[in-house]
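Starting off, we have a lone chain in the form predicted on its own, written out as structure tokens.
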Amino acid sequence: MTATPVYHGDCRKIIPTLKPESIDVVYLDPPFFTQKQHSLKSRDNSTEYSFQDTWASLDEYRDCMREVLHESHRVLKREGSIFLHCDTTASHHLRLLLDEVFGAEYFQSEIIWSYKRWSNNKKGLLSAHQTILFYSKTADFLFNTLYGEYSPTTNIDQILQSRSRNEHGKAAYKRDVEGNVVLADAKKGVPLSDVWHIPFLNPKARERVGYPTQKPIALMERILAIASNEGATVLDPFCGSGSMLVAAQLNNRASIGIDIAQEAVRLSEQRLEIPIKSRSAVLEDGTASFFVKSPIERRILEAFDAVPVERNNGIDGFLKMYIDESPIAIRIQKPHETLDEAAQRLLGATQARHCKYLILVRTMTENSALFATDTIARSRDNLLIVDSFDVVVQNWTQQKTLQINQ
């Protein structure tokens, strides 16, 4: 992927220099018409970042945004989409502007970014969401469907049975001419809805850089996942701290950033130098940590009745029991990590902690040459290697499929 250009200046002057229909996704996180100056200091208090969100009138604000939207429409490809981030202050005005420039018929979704926040002294309901207006340029826009888990209220028939419309136009379970149940295709889960529960960056999050209104990488990655493929180009005309640019680089997309504040441009360029440092995995309670466990890793540790370790690159947890007055450390093999590499990281992390017995959970199958050698892992008599349930299931289903096809 080529270097990401970050331009200093007014986006209304810079976007016109871009070629028509050259951008796959435009993401706008503009001033929200708060009529305030926003400022915040970096974690070490060495730098203060600020920007003005003050306007002479609402008309001036709308004229500015109209100009940006017209240029955004010009540079978008036919299959491209635009995502405009806003809050309750001016979302209704921006929705009308998008209808005017892109056409109401190309409105796709009003995405609600929902998050938990610490309480304040405000009288009334605590604000805990922002809005992302999603429009396409044409009806032929690119869209990748993402899937999540089923609701706890979903019954088994909804998962297994195919459905169709009956003579009354209502959804009903499908049956063949003999009255037998028609099974549905293999299930992928529930398609992503327009309410996204992604935690707000708390003050101690590894990802936070001290820029006011900074957005989480996870939110940016969700937008890129549904509206683009690898190799796409993303434009962020109000790039601020550069979260969208970092997300693009981490996910093999090209990007172009613009900001009128020189310190924002410098900050974006700094984060792009080592983008992986900007990514914080997030927990549902809103806390963030670089070495946080994934949902499947948590399920594995729960099966072991183990205590998770969040901030270690070699150990994922400990059993609650000891052997010979020594803790028993667990590591879960990571994607694209050989069993030997996982064992070496586990051994390295446990040497100083006097762990006599270790457990390594294999999560990758041995079908690839990448995982063919594991001499270090299997030569240790104090190291127990076990397969996680997903590996066992994968091996079993592959064997059954081969038997059927023979």
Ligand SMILES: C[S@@+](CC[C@H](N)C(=O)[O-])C[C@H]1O[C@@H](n2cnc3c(N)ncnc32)[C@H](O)[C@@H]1O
Second form
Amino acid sequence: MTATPVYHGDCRKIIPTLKPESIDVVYLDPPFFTQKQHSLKSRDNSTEYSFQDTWASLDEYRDCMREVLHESHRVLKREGSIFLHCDTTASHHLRLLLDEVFGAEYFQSEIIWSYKRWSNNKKGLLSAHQTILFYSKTADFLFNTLYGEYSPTTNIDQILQSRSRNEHGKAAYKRDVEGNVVLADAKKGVPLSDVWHIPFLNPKARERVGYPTQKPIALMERILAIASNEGATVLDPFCGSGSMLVAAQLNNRASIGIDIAQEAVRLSEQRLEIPIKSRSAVLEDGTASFFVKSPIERRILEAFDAVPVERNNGIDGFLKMYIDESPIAIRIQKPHETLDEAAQRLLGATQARHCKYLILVRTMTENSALFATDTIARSRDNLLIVDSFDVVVQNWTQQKTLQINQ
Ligand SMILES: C[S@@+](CC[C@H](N)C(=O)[O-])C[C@H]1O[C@@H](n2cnc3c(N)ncnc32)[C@H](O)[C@@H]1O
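With the form predicted on its own already on screen, would you show the form predicted in complex with the named molecule?
Below: every chain and molecule of the assembly, starting with the one above.
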């Protein structure tokens, strides 16, 4: 990947120097018309970063943004898209401007970036979201569908069974002529919605550099994932600390950054030299505490590329792929249960659910003797017992110790 150019100057002067139809994604995070100066100190308190968001009038702000949008439209490829980040201060004005420049028919989504906040210093509701307006240049825009996890309240049958409308127009589980439930196709998860729960950068986040209104890389990556493929070129005309440029670099996309502030350009260049991303939990359905699965269980399910199932006593998840047109259920052995009990619970929960094949993940070494129990022996043909990473390592280290002591 070539080095990322980060230009210093007014983007209204610099974008016109870029070739027409040369950009796959434009991400704009301009001043939001807050009529304030935004300032913040760097992590080590050595530098104060700031940018002006003060305007003589709303018209002046709109004229500036209109110019940037026209230029963005010119440089976008036919398959390209624009993402304009804003908040309630001016989102309604910007939406009309986008309709004017891109055409209302190319409006794709109003993405709500939702995050947790704990304090409110104004009368009224705590504001906990920002808006990203997503427009495409043409109807042939590139779009990659992403899938999120099922909500913890999703019933296991909703995941497994096909649904159709009954004679009263109500959604109901499909049944064949013999009255048996019909299996749905292999599930990849829930298609990503336009509400994105991505944590705000906390004061201790590794990637936080202390630039005012710095955006999380996880949020930038989501935009790149839906609207571009590897090798694409992204333009960020208000790049600030360079979050989008870093996200592009981490995901094999080329990018071009522009900022009117010299220290923002310097900071972006520094971040690009050593790109750092925080390990933040990005969950589709709210906060981590909402989930009953432990982080270890979630990691095991991720390793199997499985869809987690919450609120079920026997099944922890399903592989995203089917074998023999049948779902494959997984159970992770719990700390309080023997391997045999885990197998019984898995078999009990899957009997009526068309699962021909089952996976049981053994998480405890002390139960190795139970491999030959009746339940497991009987279901040997369709039950795969896999050791968790911890068990593999523990067994291996025990054997090594034995060998050394012999
Ligand atoms: C909201 S901040 C961008 C924050 C950035 N997305 C990040 O994650 O750090 C807006 C930036 O736009 C820059 N800016 C304002 N007017 C500009 C202009 N006309 N051309 C280029 N940059 C501009 C400001 O200096 C500021 O860094």
